[in-house]
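Listed next as C-alpha cells is one chain, alone, in the form predicted on its own.
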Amino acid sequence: MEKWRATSRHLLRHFSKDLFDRRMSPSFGTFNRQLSSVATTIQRNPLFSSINSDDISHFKEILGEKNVIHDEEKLVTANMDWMRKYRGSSKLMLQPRTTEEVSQILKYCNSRCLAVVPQGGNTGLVGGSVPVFDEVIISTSSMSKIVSFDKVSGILVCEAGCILENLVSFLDNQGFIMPLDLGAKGSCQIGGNVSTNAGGLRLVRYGSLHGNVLGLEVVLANGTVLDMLRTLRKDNTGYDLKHLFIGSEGSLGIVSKVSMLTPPKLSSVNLAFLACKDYSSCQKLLLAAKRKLGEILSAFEFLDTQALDLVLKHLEGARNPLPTSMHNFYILMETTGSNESYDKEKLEAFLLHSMEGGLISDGVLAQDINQASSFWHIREGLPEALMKAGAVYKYDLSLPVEKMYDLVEEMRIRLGPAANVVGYGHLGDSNLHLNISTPQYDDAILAQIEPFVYEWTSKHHGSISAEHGLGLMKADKIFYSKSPETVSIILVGSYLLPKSLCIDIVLLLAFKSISMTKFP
C-alpha cells in the first residue's frame, strides 16, 4: 500500500508538471477576460491550426454545403453567449446530423490540430458554450431525433440536440414527464443539460441527472465513439463511466445520445404562491413541507421582495399573485400526486396549519393551469427580467440552507445603494441564485463582489457552482470548492482520455490555480 501511495504521488507530480509546462509556455498567445476582479489571462496554444479553405472543403464533403456555416453574419449568435458577456471569433460552425459525422469531424480536427467547442442551445450562463478564440463550433442542433421510448419502463433514448421542451411535449403525450425542468427549456438541449448536470426546478422530487441518466453515447476527441447507451437501471460491471461525462461540460467528449428514465405523469398537480415574513419562516416551512407533504412535494422555490419587484417592473405579462401588499419573501410550492381530492385536501390543511402557526403571511392556491402558469412565469422569468434591468453579476451557489440568505444580506451591506442585490433559487435543494443588478458593468463594483463571494462560499463549505458549471467564468475558481489534491486527480484522469484541444483553456486555468500549492 505504501508503495502504491508513493507511486500515486509520483504520477501526480509527473502529470501535473508535464501538462503545466506544456500549457504555460511563454510563447503562447494571450487573451484577457475582464469579467473577474482580476483579469484572467488566457493563452492560445500556437500549435493550434487555423481554418483554411481545404478544411472547409473537407467538412463540406462530410456534412454537405448547407451544414458548414462560415458566413460571418450567421456566426454572430453562435459566437456570443446568452448573457452577452462572452464573445468568441470562430470562423466556422459545423452542424452534424449523426454520431458518425461528429466522429469524422473530431477525427479530422484532431489530425489537423484544430481546436473545437461543442455547442447545444447556447443557454449557459458561465461562458462554457462559446469559443474563446477561433475554435470550430460543433453544433448539435441538427441531432434532434427521438430514437426510442419504452412505455412500460419509461426509458427514453434520444439524440443530444433534442430541445428539452420538445421532449417534455413528447413525453406528455405518452403519459410521462421529464424529471428535468428549466426556465430555458424552450431553447436548451438535452446534450447540454447532461454535459452541465443541469438541476432545475424539480430536483427536490426527482433528483439530479446522475440518477436519471441511464446511459450515454459520447464521441471522444480523436473521433472514437464510446458506446455506454444502456437502458438498464442495474449494471455493476466495473466503473460506471457515464458519470465522468455528466457535468464535464464537454471537456472529455461530445455527448451524442442519451438514455433517460422518465417518471409517469401523475394526474394531481397543485401549486401555491405563498408569502413569508422572514427567511427563518421560509426554512421552517421547507422542513414542515418535507415532513407533512413528503411523498407529494415536487418543487420548493423561493424569491425575495427585490426579485418580485424586479419581475413586476421588467417582465412582460407578470402580475403579483398577492397584490394587496409586498412581503419580504415568497415561496412557490408544488405538489404532484395521483389522488386529486386527497392531495388538494392535504395541501390545504398544511397551508392552513402553517398560516395559523405564523409561517405563512398570505398565500393563494392556483385554481387552473393558466393561473399556475402565471405563477411559474414569475420564477422562470427572473433571468430575463434581470437582463432587461441592466448589467447583472450572476452567482449560482450551493450553501447550507440556514446560511443561504446570510450572503445576500452581507452583499447588500457591502455594496450599499450602488447595486440591487437579488436573492432567489431552489430552496428545496440549497441552491442560491445570487444576482447583483447595476445600471452598467463597473470594475469597482466587481472588485467588491469577487473574490469575496467565492471566499464566503468556501468558508461556509459551499460550492461555487451548484448547477451552471464552471465554464470560462469560474474555471480558475475551482479551488474554492475542490482541494488541490482533488483537482489533480480530476486532471490526471482527463489526461488519460484522448484530449480535445478546445478544453486546454479549462485545464490550464485549473492548473494555474493549483500550481502554487506544494503537495506532500
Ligand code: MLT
Second form
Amino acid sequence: MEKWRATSRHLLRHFSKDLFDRRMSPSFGTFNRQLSSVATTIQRNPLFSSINSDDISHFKEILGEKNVIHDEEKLVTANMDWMRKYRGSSKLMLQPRTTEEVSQILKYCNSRCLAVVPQGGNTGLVGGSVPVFDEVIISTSSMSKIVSFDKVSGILVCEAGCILENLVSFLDNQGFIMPLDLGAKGSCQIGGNVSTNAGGLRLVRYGSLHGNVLGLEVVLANGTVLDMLRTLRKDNTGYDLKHLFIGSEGSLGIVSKVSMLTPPKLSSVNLAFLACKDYSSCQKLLLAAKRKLGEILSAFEFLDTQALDLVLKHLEGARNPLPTSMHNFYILMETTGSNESYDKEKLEAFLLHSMEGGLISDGVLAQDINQASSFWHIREGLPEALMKAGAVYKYDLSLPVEKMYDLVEEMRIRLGPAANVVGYGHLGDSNLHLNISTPQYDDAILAQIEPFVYEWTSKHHGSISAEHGLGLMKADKIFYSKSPETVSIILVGSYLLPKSLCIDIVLLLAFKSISMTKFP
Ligand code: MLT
Ligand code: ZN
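For comparison with the form predicted on its own, would you give the structure of this protein in the form predicted together with the ligand?
Every component of the complex follows; first up is the chain already shown.
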C-alpha cells in the first residue's frame, strides 16, 4: 500500500457513499452545429401516403388537440438527431399517453399507409430515432408512469417514456438501482434504451438488457398490442419473443411498457482514476481486476491520452485528476459492494499489487462524491466534448480486446495529421468507441475511414455496432457483421409480423442487395 500511496500524487482515500446518490448526469445538450453531408441513397417509398387535414383531425379526436403537434417550429428538434447529422422533414408529431392511444394511431397509420417513426429521448447516435423523410413521429414522452415496483423481487414495471434518470431516482428511494447507466440518462427513455439494447457503463457488472428485461408490452404496426409484460425470472414456455424487440430499433413495433429486474443498491462504492503506460497494461489490468476484484467490479472504462486532452480542452468543468504528467491511457475503475472495510482492503491490495507489478503508472481514488462525479464527468462528457471540437465521425465497435486498440493506431497512420483519432470505451465489454475529430466535415476524410473501418472490424470477427444500433447510419452495413443467411432469416421473421412501416423505409431499402421479391 505504501508504494501506491507514495507514487500517486494524490491522497488515496476510500469513500463509501453511493455514487448513484448524487452523481450529476449531464443530459445530452444541444449545439449550434452545421449538418454534415449524409450520403444516403434511400428514396422515399412512393407507396406511402402524405398527411392531410383529415388525418390531423382524426388524430386530434384520438389524442386531443394539444397532443397533435404540427407546428413546424416545434418539430425542428424532433426532426434532428443529437449529433446534428440526420434531419427529417416530418410535419406531424403525436404524443400518445396510453398503450391504447399508440394502438389506435398505428392502426390508423397502417390503414392509410402513413410511415411512422417512434421517438423517445432522441439521444441516439446512429440516426435511428429521427424521420428520414416525412414520417409521423410517435413520441413516447407522455407515457412516463411507473406502473409497479416490488420491493422483494426488485421488479419494476413502467411505461416506455420514463426517463432513465427518473427511474434511477425512483429506485434510489426504494433502495435499488437501475442495471443500466449511460451518459445520456438525463434525456434518454427506457423504451428507447430497450429498443436499442443500450449498453452503457455498468454492463460489465449487470449484463445486457437481454438479461435484465423480464417482459415487454409492444404495439405492432397494425395496432395489435402484444402483451409479453411478464414479471417472471423463469418462463420456458417456448420462444421468448420479447428478445426480438430488444435491439430491433422500433423496426418490429413500438415498446409501450417494460418490466425489468433491478439490483439492490449497495452501500460501498469506490472509483479509481488510473494511468497506464500502454494498452497492453490496460488489458492485463482488466484481467487482474476480474480475477482479484471479482464480484465487486462494477465498471472498467478506458480512454486514451487524445481523449483526455480533448475533454480537458472542450468540456466545461473537466479537470485532470492526474495533472502532473500526461499518460498514454487512463482507466476508470469502479467497485460496488456491501462491506466497506472488506471492499476497501480488497481494492487497496489490488491497486498496490498492480502498481508494484507496473500495470498502473499513477492513480487516484475518489475521496468523496464530488470527486467521483468529476471523474465520471470526464468519461461521460466525451461525446459532448467531441461535438464541441468540430465534426465527428463516430464508430461503436465490438472487437477482440487484444486487437481493439490496433484499429485506433492504424487509423491514426491512415489519416495523418488531418484528423484527431480518439479511442475510448467500455474496455470491460471489449467495446471501442473510435471517434475521429476534424475541424469541419469532409467527404474525403469519410472516404478514408469507410469502408476501411467496417472491413477491419469484419476481418477481426467484430461487430460494427456494439451498443448504438444500426440506425440509418449502418443499416446497409449489416453484412459486415451478419451473414446473408442470417439477414434473410431476420427479414423473413420480420414479415411474419404485421408489416411495420419504419422497417420498410429504413431497413428493407438498406438491404436492397437481397431480392425483395422473395418476401410477401
Ligand atoms: C459512450 O459510451 O459514451 C456512449 O456510447 C456515447 C459514445 O459512444 O460517444
Ligand atoms: Zn458507450
